[in-house]
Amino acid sequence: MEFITEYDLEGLRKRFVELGFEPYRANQVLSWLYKRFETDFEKMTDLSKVHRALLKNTFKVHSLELVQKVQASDSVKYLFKTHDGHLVESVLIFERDHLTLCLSSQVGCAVGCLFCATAKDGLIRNLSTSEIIDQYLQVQRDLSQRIRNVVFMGMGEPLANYEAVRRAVYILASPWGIDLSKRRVSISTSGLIAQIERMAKDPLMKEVNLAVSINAPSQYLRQYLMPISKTNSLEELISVLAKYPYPEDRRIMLEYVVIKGVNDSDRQAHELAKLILPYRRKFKVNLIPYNPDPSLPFERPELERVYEFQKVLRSHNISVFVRISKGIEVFGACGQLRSKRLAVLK
């Protein structure tokens, strides 16, 4: 069996002449799915049975099983299991006048940031388009509210699974497709300076808004605490978005995670505000007290620290918002109810 969301609207319409049906048959089934989120091919009407039988016998819809939802006062959790047996999480945030959803592309992760419960198993396996698109459908089809925003921010480096995130933001923005605006994607990356440059290039992907976990202001600081850093390193990393092909009016955001006593300093924030001034027009600065996981040794900061920080960085004029944390009572930050479930699965 195939999974029908692996497939672009050209794609689709190709299979389809394969399987003997007319191409714009392909556009009426991705109406269905991404207009009216309806994942149940018997209930496409506009097609005929025999129509529907084929589809029920050559395609599935769902690549991921939801086995538990979580759910606070700013947010859900979404936890899915895939065909092989791993467990990837999505979060739905609820913001003031929109829904957001945080996507995972990866189980597990390589970049094995210190801080992050992720990284503890590794980078196990790459998601596939179709596991990334199913995370959108099953949410969206949990809602009354259409979600309007979108995030590469879960489990996983995005960049590093670079084509299959890109089919999937493809199949996001595009309007046969969930039609979102390109600006309410958005691409977190620990910073790998290769994939950074070839988004750049890339007509679709260099449309998005990029955002770049920095969380320290000095090399050696970064690669303790984020090891892709050694070959990543903080001073090409800020040259290369220093370049990035943004309009004048588009900014990189630079997603700082402060950790007690770890890069919270006044001085660690005169560091880095040293480090981005001569291209503060070109960034945004994320301040984002660490969502703490029991498992990790490192402790979320007092919020007037973190607003001490960010007094600091105005100083300075660099642009600095601090974005609270949501999702804790349901383990929001990535992979953590992913690893509490596996610790009492163990």
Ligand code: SAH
The other form holds:
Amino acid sequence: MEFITEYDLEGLRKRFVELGFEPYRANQVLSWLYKRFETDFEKMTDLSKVHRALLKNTFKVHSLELVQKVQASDSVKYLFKTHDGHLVESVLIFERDHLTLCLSSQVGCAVGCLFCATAKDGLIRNLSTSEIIDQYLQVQRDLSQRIRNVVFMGMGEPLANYEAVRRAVYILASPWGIDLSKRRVSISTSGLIAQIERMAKDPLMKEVNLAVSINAPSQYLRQYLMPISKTNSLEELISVLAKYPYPEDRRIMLEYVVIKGVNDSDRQAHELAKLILPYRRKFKVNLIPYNPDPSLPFERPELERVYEFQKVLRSHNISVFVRISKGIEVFGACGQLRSKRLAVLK
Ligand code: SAH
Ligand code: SF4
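Can you give me the structure for the form predicted together with the ligand, which would complement the form predicted on its own we have just seen?
Once more the chain from above appears, this time first in line as the rest of the complex follows.
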């Protein structure tokens, strides 16, 4: 059985020809799927009965099974099971005037950041395009309001699963697909330099928002917190980002998880400022107060400390915001997504 959500329009037109359909039938089916969010082939009434039966015998729509939904005041966590029994999750976040869906790109993660619960599982496997798209489809089908913002900030390192994430972005941001604005799709990476360079040359991927988790002002501390940065040095990362082909008015988001007594001092704020000052117009800094997790040894600083840290960056004319994660009550906030714990919860 194949998953129809694995295909882009061109691919599906070709596949339909092989199956003996007219190619334009692919446009019809994708329009049912991604415009009306109709996932039952039987209900695609502008297709003949024979066509519908053939579709049903050839394709599946859903590659994930929804197993649990946990509602909080500011978010909803959706827990899914893959066909091979792994658990992944997506978090729907209620912003003031819109909805944002945080998608997972891998089961577990190989990057190994010390402050992140997902790292504890190691990398189990990449998600397929269809498993990424199905997160969107199933959550959207559960709602009446359209989800127009998507962030790849759930479980996993999206740029370590480049091809599948790219195909998902293509479906998310194409007029024949889910049709989101590319400016409302964000990819957050731990800073894989070769993959960021690949994005910079990719006509589709260079249009989406790039967020880079910086998390430390020095190579020394960064490679302790994020072992990946031993081979992806902070200095080289900043210089690759400084050359990233964004128009003048577009900024790269630098994410900085603020951890008590680890990276939250004024001295470290000055150090961070010094690092990015030569390119300050290129960046916007988001300070994320650390979300505690029973499996991790760190603590969240007092919010006043985070605001002091922000003040120091501001004094250097760096644009900087404090982002308090939503979803903490349901363990759905950044750094709290973990498939093993979910397995226990079940
Ligand atoms: N792997 C990608 C995307 C998923 S993590 C990346 O690292 O960017 C999404 C964000 O959550 C990253 O900015 C990461 O630094 C942050 N994060 C990880 N653990 C956290 C924690 N315990 N508290 C707050 N933010 C955390
Ligand atoms: Fe992976 Fe991102 Fe967690 Fe680091 S912070 S372990 S890169 S998911």
